[in-house]
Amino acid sequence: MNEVELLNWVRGPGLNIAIGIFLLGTIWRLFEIYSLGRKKDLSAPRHTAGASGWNTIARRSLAPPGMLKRSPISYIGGYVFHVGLAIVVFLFAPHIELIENLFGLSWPALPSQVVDLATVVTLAAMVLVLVDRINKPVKRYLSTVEDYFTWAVTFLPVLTGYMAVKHLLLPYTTMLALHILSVEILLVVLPFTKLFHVFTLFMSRWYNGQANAHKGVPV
(Lines of atoms letter the chains of each structure in order from A and count residues from 1; the text may use other names and numbers.)
(Lines give C-alpha, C1' and ligand atoms only; values in the text may rest on other atoms or scores of the structure.)
Protein backbone atom coordinates (compact mmCIF):
# COMPACT_ATOMS: atom_id res chain seq x y z
CA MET A 1 0.00 0.00 0.00
CA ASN A 2 1.55 3.30 -1.09
CA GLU A 3 0.97 6.67 0.53
CA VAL A 4 -1.94 7.59 -1.76
CA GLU A 5 -3.68 4.26 -1.15
CA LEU A 6 -3.14 4.69 2.60
CA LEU A 7 -4.61 8.19 2.50
CA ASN A 8 -7.63 6.99 0.52
CA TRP A 9 -8.19 4.15 3.00
CA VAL A 10 -7.97 6.29 6.14
CA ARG A 11 -10.23 8.92 4.57
CA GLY A 12 -12.79 6.31 3.50
CA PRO A 13 -13.22 2.85 5.08
CA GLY A 14 -10.88 3.60 8.00
CA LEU A 15 -12.80 6.73 8.99
CA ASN A 16 -16.14 4.96 8.69
CA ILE A 17 -14.94 2.09 10.88
CA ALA A 18 -13.50 4.46 13.49
CA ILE A 19 -16.64 6.60 13.66
CA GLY A 20 -18.81 3.48 13.87
CA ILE A 21 -16.81 2.04 16.78
CA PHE A 22 -16.75 5.45 18.48
CA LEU A 23 -20.51 5.92 18.23
CA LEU A 24 -21.42 2.37 19.25
CA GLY A 25 -18.89 2.40 22.09
CA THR A 26 -20.11 5.75 23.37
CA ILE A 27 -23.76 4.71 23.26
CA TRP A 28 -22.94 1.44 25.04
CA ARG A 29 -20.92 3.13 27.79
CA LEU A 30 -23.61 5.75 28.38
CA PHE A 31 -26.24 3.00 28.48
CA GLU A 32 -24.17 1.14 31.07
CA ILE A 33 -23.89 4.23 33.23
CA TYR A 34 -27.53 5.27 33.08
CA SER A 35 -28.85 1.72 33.45
CA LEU A 36 -27.16 1.32 36.82
CA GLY A 37 -30.02 3.22 38.44
CA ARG A 38 -30.10 4.53 41.97
CA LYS A 39 -32.63 4.26 44.75
CA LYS A 40 -34.64 7.41 45.31
CA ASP A 41 -33.52 9.41 48.34
CA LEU A 42 -36.63 9.58 50.55
CA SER A 43 -35.09 11.86 53.17
CA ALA A 44 -36.23 15.46 53.43
CA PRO A 45 -33.99 17.80 51.43
CA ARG A 46 -31.79 20.21 53.37
CA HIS A 47 -31.43 23.53 51.62
CA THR A 48 -27.95 25.02 51.95
CA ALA A 49 -26.64 28.04 50.08
CA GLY A 50 -24.17 27.07 47.39
CA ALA A 51 -25.18 23.41 47.38
CA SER A 52 -26.29 22.34 43.90
CA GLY A 53 -25.14 20.45 40.87
CA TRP A 54 -24.33 23.60 38.91
CA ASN A 55 -22.32 25.09 41.77
CA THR A 56 -20.37 21.86 42.04
CA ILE A 57 -19.52 22.01 38.32
CA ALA A 58 -18.28 25.58 38.74
CA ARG A 59 -16.28 24.88 41.93
CA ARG A 60 -14.61 21.74 40.64
CA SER A 61 -13.67 23.43 37.39
CA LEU A 62 -11.35 25.67 39.42
CA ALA A 63 -8.28 24.67 41.38
CA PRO A 64 -8.94 24.11 45.12
CA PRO A 65 -7.54 26.86 47.38
CA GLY A 66 -3.76 26.58 47.62
CA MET A 67 -3.39 23.84 45.02
CA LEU A 68 -2.57 26.19 42.16
CA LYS A 69 0.52 27.30 44.07
CA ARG A 70 1.48 23.78 45.19
CA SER A 71 1.03 22.14 41.78
CA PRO A 72 1.01 24.84 39.08
CA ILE A 73 2.02 22.55 36.21
CA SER A 74 -0.83 20.13 36.87
CA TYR A 75 -3.50 22.81 36.98
CA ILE A 76 -2.23 25.50 34.63
CA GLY A 77 -0.85 22.96 32.17
CA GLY A 78 -4.09 21.01 32.35
CA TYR A 79 -6.22 24.07 31.68
CA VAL A 80 -3.96 25.22 28.85
CA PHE A 81 -3.85 21.95 26.96
CA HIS A 82 -7.58 21.28 27.32
CA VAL A 83 -8.49 24.75 26.05
CA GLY A 84 -5.84 24.54 23.34
CA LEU A 85 -7.07 21.12 22.26
CA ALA A 86 -10.63 22.45 21.98
CA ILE A 87 -9.40 25.34 19.82
CA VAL A 88 -7.43 23.04 17.52
CA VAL A 89 -10.24 20.51 17.14
CA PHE A 90 -13.23 22.81 16.79
CA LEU A 91 -11.91 26.12 15.43
CA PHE A 92 -9.51 25.01 12.69
CA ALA A 93 -11.08 25.58 9.27
CA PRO A 94 -10.36 22.10 7.77
CA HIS A 95 -11.80 20.44 10.87
CA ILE A 96 -14.94 22.56 10.63
CA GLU A 97 -15.29 21.59 6.98
CA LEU A 98 -15.01 17.92 7.91
CA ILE A 99 -17.67 18.28 10.61
CA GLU A 100 -19.90 20.11 8.13
CA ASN A 101 -19.49 17.29 5.59
CA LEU A 102 -20.27 14.65 8.20
CA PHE A 103 -23.02 16.30 10.23
CA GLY A 104 -24.06 19.44 8.37
CA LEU A 105 -22.92 21.74 11.19
CA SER A 106 -20.66 24.73 10.66
CA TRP A 107 -19.36 27.82 12.47
CA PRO A 108 -16.67 30.49 11.93
CA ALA A 109 -13.03 29.39 12.12
CA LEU A 110 -10.10 31.15 13.76
CA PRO A 111 -7.22 32.46 11.63
CA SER A 112 -4.67 29.74 10.90
CA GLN A 113 -1.96 31.69 12.74
CA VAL A 114 -4.01 31.61 15.94
CA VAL A 115 -4.62 27.87 15.58
CA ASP A 116 -0.91 27.32 14.92
CA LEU A 117 -0.05 29.12 18.14
CA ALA A 118 -2.68 27.17 20.06
CA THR A 119 -1.24 23.93 18.65
CA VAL A 120 2.32 24.70 19.75
CA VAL A 121 1.16 25.80 23.19
CA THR A 122 -0.97 22.67 23.54
CA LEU A 123 1.91 20.39 22.61
CA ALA A 124 4.24 22.17 25.04
CA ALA A 125 1.68 22.00 27.86
CA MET A 126 1.10 18.29 27.29
CA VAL A 127 4.84 17.59 27.40
CA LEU A 128 5.21 19.61 30.63
CA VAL A 129 2.31 17.73 32.23
CA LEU A 130 3.88 14.41 31.22
CA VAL A 131 7.31 15.37 32.57
CA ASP A 132 5.70 16.55 35.81
CA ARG A 133 3.89 13.22 36.13
CA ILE A 134 7.14 11.30 35.63
CA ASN A 135 9.23 13.49 37.95
CA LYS A 136 6.79 13.57 40.89
CA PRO A 137 7.13 10.27 42.83
CA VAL A 138 3.50 10.15 43.98
CA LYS A 139 2.09 10.91 40.53
CA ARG A 140 4.48 8.40 38.96
CA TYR A 141 3.41 5.73 41.45
CA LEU A 142 -0.28 6.36 40.82
CA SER A 143 0.11 6.41 37.03
CA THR A 144 -0.77 3.32 35.04
CA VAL A 145 0.01 2.14 31.52
CA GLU A 146 -3.41 3.44 30.50
CA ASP A 147 -2.48 6.96 31.65
CA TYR A 148 0.56 7.06 29.39
CA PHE A 149 -1.32 5.38 26.55
CA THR A 150 -4.17 7.89 26.63
CA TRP A 151 -1.63 10.73 26.75
CA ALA A 152 0.06 9.34 23.63
CA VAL A 153 -3.12 8.83 21.60
CA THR A 154 -4.15 12.40 22.46
CA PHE A 155 -0.75 13.91 21.73
CA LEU A 156 -0.10 12.22 18.38
CA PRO A 157 -3.08 13.68 16.44
CA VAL A 158 -2.05 17.20 17.49
CA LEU A 159 1.59 16.59 16.61
CA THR A 160 0.96 14.89 13.26
CA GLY A 161 -1.65 17.48 12.31
CA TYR A 162 0.80 20.31 12.93
CA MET A 163 3.53 18.49 11.02
CA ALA A 164 1.18 17.89 8.09
CA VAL A 165 0.14 21.53 7.91
CA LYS A 166 3.76 22.71 8.11
CA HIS A 167 5.04 20.00 5.71
CA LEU A 168 7.55 18.66 8.25
CA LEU A 169 9.58 15.42 8.26
CA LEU A 170 7.51 13.37 5.77
CA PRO A 171 5.76 14.13 2.47
CA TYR A 172 2.43 15.89 2.99
CA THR A 173 0.34 12.96 1.73
CA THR A 174 2.03 10.52 4.11
CA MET A 175 1.85 12.83 7.11
CA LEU A 176 -1.78 13.67 6.44
CA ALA A 177 -2.58 9.95 6.28
CA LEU A 178 -0.76 9.39 9.59
CA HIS A 179 -2.62 12.31 11.13
CA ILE A 180 -6.02 10.96 10.10
CA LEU A 181 -5.00 7.46 11.24
CA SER A 182 -3.95 8.79 14.65
CA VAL A 183 -7.31 10.55 14.98
CA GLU A 184 -9.09 7.30 14.12
CA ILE A 185 -7.11 5.44 16.78
CA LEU A 186 -8.16 8.11 19.26
CA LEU A 187 -11.82 7.71 18.27
CA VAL A 188 -11.63 3.93 18.61
CA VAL A 189 -10.08 3.88 22.09
CA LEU A 190 -11.91 6.90 23.55
CA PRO A 191 -15.10 5.12 24.68
CA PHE A 192 -13.13 2.35 26.41
CA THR A 193 -10.51 4.34 28.32
CA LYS A 194 -10.26 7.23 30.77
CA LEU A 195 -10.69 9.54 27.79
CA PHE A 196 -14.40 8.86 28.11
CA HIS A 197 -14.41 11.60 30.75
CA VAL A 198 -15.11 14.02 27.88
CA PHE A 199 -18.71 12.76 28.16
CA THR A 200 -18.95 12.03 31.88
CA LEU A 201 -16.96 14.86 33.48
CA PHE A 202 -19.65 17.49 33.85
CA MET A 203 -22.63 15.19 34.26
CA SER A 204 -20.86 13.29 37.09
CA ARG A 205 -20.02 16.56 38.82
CA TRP A 206 -23.60 17.73 38.44
CA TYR A 207 -24.96 14.45 39.77
CA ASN A 208 -22.66 14.40 42.81
CA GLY A 209 -23.47 18.04 43.48
CA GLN A 210 -27.21 17.38 43.34
CA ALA A 211 -26.94 14.30 45.57
CA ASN A 212 -24.93 16.18 48.15
CA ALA A 213 -27.13 19.27 47.87
CA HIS A 214 -30.08 17.09 48.92
CA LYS A 215 -28.14 16.41 52.11
CA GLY A 216 -27.21 20.07 52.51
CA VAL A 217 -23.54 19.50 51.74
CA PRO A 218 -21.88 21.90 49.27
CA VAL A 219 -19.10 20.17 47.32
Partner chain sequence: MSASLDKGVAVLKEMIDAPIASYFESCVHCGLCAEACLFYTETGDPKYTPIHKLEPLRRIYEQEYTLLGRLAKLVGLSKPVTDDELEAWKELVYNSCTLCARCSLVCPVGNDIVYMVRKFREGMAVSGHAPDGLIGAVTRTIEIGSPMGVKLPAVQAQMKHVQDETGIEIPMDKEGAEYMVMLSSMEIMNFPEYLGAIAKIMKQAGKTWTLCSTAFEATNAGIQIGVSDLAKVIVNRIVEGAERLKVKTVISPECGHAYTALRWDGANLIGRPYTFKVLHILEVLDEFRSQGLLKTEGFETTRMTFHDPCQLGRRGGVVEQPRNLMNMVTKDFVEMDDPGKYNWCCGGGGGVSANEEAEELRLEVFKIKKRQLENVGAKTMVTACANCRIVLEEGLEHYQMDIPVVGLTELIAEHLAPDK
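I would like to compare: after the form predicted on its own, may I see the structure of the form predicted together with the partner chain?
So it's only the chain below, everything else dropped.
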Protein backbone atom coordinates (compact mmCIF):
# COMPACT_ATOMS: atom_id res chain seq x y z
CA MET A 1 0.00 0.00 0.00
CA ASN A 2 1.48 3.32 -0.98
CA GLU A 3 0.78 6.64 0.69
CA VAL A 4 -1.98 7.68 -1.67
CA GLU A 5 -3.75 4.39 -1.31
CA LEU A 6 -3.36 4.73 2.43
CA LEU A 7 -4.78 8.24 2.36
CA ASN A 8 -7.68 7.17 0.22
CA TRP A 9 -8.33 4.28 2.52
CA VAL A 10 -8.28 6.34 5.68
CA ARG A 11 -10.43 9.07 4.13
CA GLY A 12 -12.81 6.53 2.71
CA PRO A 13 -13.47 3.06 4.12
CA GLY A 14 -11.25 3.57 7.15
CA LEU A 15 -13.18 6.56 8.33
CA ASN A 16 -16.46 4.81 7.66
CA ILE A 17 -15.41 1.93 9.82
CA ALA A 18 -14.04 4.14 12.58
CA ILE A 19 -17.13 6.31 12.75
CA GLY A 20 -19.26 3.19 12.64
CA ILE A 21 -17.45 1.59 15.56
CA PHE A 22 -17.46 4.85 17.46
CA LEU A 23 -21.21 5.26 17.12
CA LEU A 24 -21.91 1.63 17.81
CA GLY A 25 -19.70 1.59 20.88
CA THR A 26 -20.94 4.87 22.25
CA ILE A 27 -24.60 3.99 22.00
CA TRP A 28 -24.09 0.49 23.30
CA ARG A 29 -22.04 1.68 26.27
CA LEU A 30 -24.41 4.48 27.15
CA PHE A 31 -27.32 2.06 27.26
CA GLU A 32 -25.30 -0.49 29.19
CA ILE A 33 -24.31 2.04 31.82
CA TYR A 34 -27.42 4.10 32.29
CA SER A 35 -29.99 1.34 32.03
CA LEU A 36 -28.81 0.08 35.41
CA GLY A 37 -31.05 2.73 36.91
CA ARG A 38 -31.09 3.99 40.46
CA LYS A 39 -33.43 4.26 43.36
CA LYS A 40 -35.45 7.32 44.12
CA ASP A 41 -34.40 9.10 47.29
CA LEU A 42 -37.35 8.95 49.69
CA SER A 43 -35.94 11.26 52.34
CA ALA A 44 -37.36 14.75 52.61
CA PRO A 45 -35.20 17.05 50.49
CA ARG A 46 -33.51 20.20 51.68
CA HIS A 47 -33.24 23.06 49.25
CA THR A 48 -30.19 25.24 48.99
CA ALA A 49 -29.36 27.78 46.35
CA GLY A 50 -26.61 26.63 44.00
CA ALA A 51 -27.12 22.96 44.76
CA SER A 52 -28.25 20.93 41.77
CA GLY A 53 -26.97 18.46 39.24
CA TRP A 54 -26.55 21.22 36.67
CA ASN A 55 -24.62 23.37 39.08
CA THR A 56 -22.21 20.57 39.73
CA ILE A 57 -21.72 19.92 36.03
CA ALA A 58 -20.45 23.48 35.77
CA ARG A 59 -18.75 23.78 39.16
CA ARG A 60 -16.59 20.69 38.82
CA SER A 61 -14.69 22.32 36.02
CA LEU A 62 -13.09 24.58 38.61
CA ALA A 63 -10.51 23.52 41.15
CA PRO A 64 -11.94 23.35 44.69
CA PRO A 65 -10.13 25.54 47.24
CA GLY A 66 -6.66 24.33 48.08
CA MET A 67 -6.56 21.70 45.37
CA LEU A 68 -4.69 23.78 42.84
CA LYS A 69 -1.83 24.06 45.26
CA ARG A 70 -1.86 20.39 46.08
CA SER A 71 -1.73 19.20 42.50
CA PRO A 72 -0.87 22.12 40.20
CA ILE A 73 0.19 20.01 37.25
CA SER A 74 -3.05 18.07 37.23
CA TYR A 75 -5.07 21.24 37.06
CA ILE A 76 -2.95 23.53 34.95
CA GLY A 77 -1.73 20.79 32.65
CA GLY A 78 -5.24 19.39 32.52
CA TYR A 79 -6.86 22.70 31.66
CA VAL A 80 -4.26 23.58 29.07
CA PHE A 81 -4.45 20.30 27.28
CA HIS A 82 -8.23 20.06 27.34
CA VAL A 83 -8.72 23.64 26.17
CA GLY A 84 -5.87 23.21 23.69
CA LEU A 85 -7.48 20.09 22.27
CA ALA A 86 -10.77 21.92 21.92
CA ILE A 87 -9.08 24.76 20.05
CA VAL A 88 -7.14 22.45 17.79
CA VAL A 89 -10.07 20.18 17.06
CA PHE A 90 -12.80 22.77 16.67
CA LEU A 91 -11.16 26.00 15.59
CA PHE A 92 -8.76 24.83 12.89
CA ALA A 93 -10.06 25.78 9.45
CA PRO A 94 -9.74 22.36 7.76
CA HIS A 95 -11.53 20.73 10.70
CA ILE A 96 -14.38 23.20 10.52
CA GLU A 97 -14.52 22.49 6.82
CA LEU A 98 -14.90 18.83 7.61
CA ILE A 99 -17.65 19.42 10.14
CA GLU A 100 -19.47 21.63 7.69
CA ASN A 101 -19.19 18.92 5.11
CA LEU A 102 -20.67 16.37 7.46
CA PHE A 103 -23.33 18.28 9.31
CA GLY A 104 -23.64 21.60 7.54
CA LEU A 105 -22.56 23.51 10.65
CA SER A 106 -19.86 26.08 10.43
CA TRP A 107 -18.24 28.77 12.54
CA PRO A 108 -15.24 31.10 12.21
CA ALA A 109 -11.80 29.55 12.45
CA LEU A 110 -8.78 30.86 14.30
CA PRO A 111 -5.79 32.03 12.24
CA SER A 112 -3.54 29.08 11.59
CA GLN A 113 -0.67 30.68 13.50
CA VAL A 114 -2.83 30.70 16.63
CA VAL A 115 -3.82 27.10 16.06
CA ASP A 116 -0.16 26.22 15.55
CA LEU A 117 0.69 27.77 18.86
CA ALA A 118 -2.22 26.03 20.58
CA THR A 119 -1.02 22.74 19.14
CA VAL A 120 2.49 23.14 20.44
CA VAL A 121 1.20 24.18 23.84
CA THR A 122 -1.20 21.25 23.91
CA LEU A 123 1.55 18.81 23.04
CA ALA A 124 3.76 20.29 25.73
CA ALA A 125 0.98 20.09 28.30
CA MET A 126 0.31 16.48 27.39
CA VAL A 127 3.94 15.60 27.80
CA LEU A 128 3.88 17.39 31.13
CA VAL A 129 0.89 15.44 32.41
CA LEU A 130 2.52 12.23 31.25
CA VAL A 131 5.67 13.05 33.15
CA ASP A 132 3.52 13.90 36.14
CA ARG A 133 1.75 10.57 35.84
CA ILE A 134 5.08 8.79 35.91
CA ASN A 135 6.55 10.95 38.67
CA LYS A 136 3.72 11.38 41.10
CA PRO A 137 3.40 8.32 43.34
CA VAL A 138 -0.40 8.35 43.42
CA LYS A 139 -0.74 8.64 39.68
CA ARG A 140 1.89 6.04 39.01
CA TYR A 141 0.18 3.73 41.48
CA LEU A 142 -3.22 4.13 39.83
CA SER A 143 -1.92 3.92 36.28
CA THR A 144 -2.49 0.87 34.16
CA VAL A 145 -1.48 0.09 30.60
CA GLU A 146 -4.74 1.66 29.58
CA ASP A 147 -3.73 5.02 30.99
CA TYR A 148 -0.58 5.13 28.88
CA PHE A 149 -2.32 3.72 25.86
CA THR A 150 -5.10 6.30 25.96
CA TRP A 151 -2.54 9.02 26.44
CA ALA A 152 -0.77 7.87 23.29
CA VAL A 153 -3.90 7.63 21.16
CA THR A 154 -4.82 11.14 22.22
CA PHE A 155 -1.34 12.50 21.69
CA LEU A 156 -0.74 11.00 18.25
CA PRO A 157 -3.50 12.77 16.32
CA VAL A 158 -2.25 16.11 17.61
CA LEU A 159 1.34 15.28 16.83
CA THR A 160 0.71 13.88 13.36
CA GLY A 161 -1.64 16.75 12.57
CA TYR A 162 1.02 19.22 13.49
CA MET A 163 3.68 17.36 11.55
CA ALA A 164 1.47 17.15 8.48
CA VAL A 165 0.75 20.86 8.55
CA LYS A 166 4.39 21.69 9.13
CA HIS A 167 5.74 19.14 6.63
CA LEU A 168 7.91 17.48 9.19
CA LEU A 169 9.63 14.13 8.86
CA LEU A 170 7.36 12.53 6.25
CA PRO A 171 5.72 13.82 3.06
CA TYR A 172 2.45 15.63 3.60
CA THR A 173 0.41 12.86 2.04
CA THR A 174 1.80 10.22 4.32
CA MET A 175 1.46 12.43 7.38
CA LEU A 176 -2.06 13.43 6.54
CA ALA A 177 -2.93 9.77 6.12
CA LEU A 178 -1.29 8.93 9.44
CA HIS A 179 -3.08 11.83 11.06
CA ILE A 180 -6.46 10.65 9.90
CA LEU A 181 -5.55 7.09 10.81
CA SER A 182 -4.60 8.14 14.33
CA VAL A 183 -7.90 9.96 14.70
CA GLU A 184 -9.63 6.79 13.59
CA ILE A 185 -7.81 4.78 16.23
CA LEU A 186 -8.89 7.35 18.77
CA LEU A 187 -12.50 7.07 17.65
CA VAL A 188 -12.42 3.30 17.78
CA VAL A 189 -11.00 3.02 21.27
CA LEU A 190 -12.88 5.91 22.82
CA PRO A 191 -16.06 4.08 23.81
CA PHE A 192 -14.15 1.20 25.34
CA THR A 193 -11.57 2.97 27.49
CA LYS A 194 -11.42 5.69 30.08
CA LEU A 195 -11.66 8.14 27.21
CA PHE A 196 -15.37 7.46 27.48
CA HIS A 197 -15.33 9.99 30.28
CA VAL A 198 -15.95 12.60 27.60
CA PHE A 199 -19.55 11.41 27.74
CA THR A 200 -20.00 9.91 31.20
CA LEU A 201 -18.46 12.78 33.10
CA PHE A 202 -21.51 14.92 32.58
CA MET A 203 -23.82 12.29 34.01
CA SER A 204 -21.39 11.52 36.83
CA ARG A 205 -21.28 15.14 37.85
CA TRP A 206 -25.00 15.37 37.56
CA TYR A 207 -25.64 12.29 39.70
CA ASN A 208 -23.25 13.51 42.36
CA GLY A 209 -24.60 17.04 42.25
CA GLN A 210 -28.18 15.92 42.29
CA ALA A 211 -27.77 13.44 45.16
CA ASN A 212 -26.03 16.02 47.29
CA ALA A 213 -28.38 18.80 46.26
CA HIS A 214 -31.09 16.63 47.77
CA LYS A 215 -29.30 17.17 51.07
CA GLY A 216 -28.82 20.84 50.37
CA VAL A 217 -25.12 20.58 49.75
CA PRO A 218 -23.73 22.29 46.67
CA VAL A 219 -20.90 19.93 45.75
